[in-house]
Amino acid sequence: MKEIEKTLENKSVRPTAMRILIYKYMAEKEIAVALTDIENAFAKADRTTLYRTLKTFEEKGIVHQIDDGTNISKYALCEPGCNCEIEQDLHLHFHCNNCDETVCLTEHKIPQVNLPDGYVAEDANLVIKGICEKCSGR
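Structure block, one chain, which must be in the form predicted on its own:
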């Protein structure tokens, strides 16, 4: 718990009990989670508190949002040292069409794309869809 508190404080986020619990929950998951997943895990918590916590985490670079094409925003913890900078921190995501899970493939970075003059990249999102290793049996 002390490590989580330190991580939050290093990102200028006050480590409240709920924030620590949500961070711990996300750290224990190996997949990206939706707000509804967090709501189900913390059924007695206020939905607004959970949403605001995710948004605070996103604004402070603790989590990143993933658009995996399901029309449901998912969130995953950022890697240590990540600043969510488009030039160096973007990685692939994989969405399984069978189990509907989305995972970060942080070891596979999205290469920098040189845009024409006058174009400014604000975000990049690369999601590969297929069958994950659990569902393929490999």
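No experiment lies behind these values; they were computed from the predicted model shown. Positions refer to the first chain, counted from 1. Take the two forms, superpose them, and find the largest set of C-alpha atoms that agree within 1.5 Å; that set is the rigid core. First, how it differs from the form predicted together with another copy of the chain.
In this overlay on the rigid core, A121 has a C-alpha that sits 2 Å or more away from its partner position between the two forms.
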The other form holds:
There are 2 protein chains.
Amino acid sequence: MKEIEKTLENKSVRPTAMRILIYKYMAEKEIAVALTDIENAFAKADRTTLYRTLKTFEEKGIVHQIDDGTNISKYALCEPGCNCEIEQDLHLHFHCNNCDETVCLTEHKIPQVNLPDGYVAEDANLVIKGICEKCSGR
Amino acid sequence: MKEIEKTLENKSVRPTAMRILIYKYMAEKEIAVALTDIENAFAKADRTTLYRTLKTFEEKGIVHQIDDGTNISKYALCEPGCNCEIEQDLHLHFHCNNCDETVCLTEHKIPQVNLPDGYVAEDANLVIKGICEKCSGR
DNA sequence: TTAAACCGTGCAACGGAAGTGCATTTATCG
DNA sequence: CGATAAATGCACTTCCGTTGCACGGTTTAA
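Switch over from the form predicted on its own to the form predicted together with another copy of the chain, please.
Everything in the complex follows now, all chains and molecules, and the chain you saw is the first one.
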């Protein structure tokens, strides 16, 4: 718990109770979460607060936003040392068509792609869809 | 014009006036279009019709849906011989951070990715974001 | 040919999610 | 303690995707 406080402070985010709880919630979940998920988990909290908390976390590099093709923004904690903004650091995401969960495959980086002349890459997003470990029965 | 009719019929879609127009519009545009784009282009047509037309087109393999990370579904015509459903055929998409346009890079396929044990890939989506040819000034 | 079935289209409305403005509370600093 | 800024909560708006229903034209079957 104290660790979370420290983590937030290191990223220059004030460790309020709400923020610590949200961080904790995301740390326990191993999958990417949507705003609605957090909303349901914390019935007490207002959606706006959660919304802005996620925005703040994202700006400060605490979480990264994931677009898994469901048209619902998901978020996941950045691994220690994750530099989302650097292209080489971009890992891919896996979305399960069965359980509808999205996970970070942190170890799997997005392969380098050669673009046509004139195109400049700044960011990349790769989502693989299929059946996840849990649902495939290994 | 007659060609479009034929194309639609070949895909077992009845070539109504509306559908031909929409097809024509998408063929002329070289970028992926959102429902709203079409809506603005055809002020007369109802949103629902366009929506369902796109759905139909998608089911019949005339267009493919593109998720470029803007949380707005875009659509683009399939190239002749495009088999969107087959993983090997998946091309990548480029979204320009400047002009906000999304294009298909049909020639650029999504590289094969090794997944952890237990994960089964069925589909993939790769979007590169950056500056497009037009905006980079070559 | 006429009736029935089907399909395409249009109108209205709903629901979910993102986002904004403003008031209020809470924390920080002098 | 008081002033200032940050965080939170409430209300509301907008946008997009989606659905239900009704009308009209076209196709199909008797």
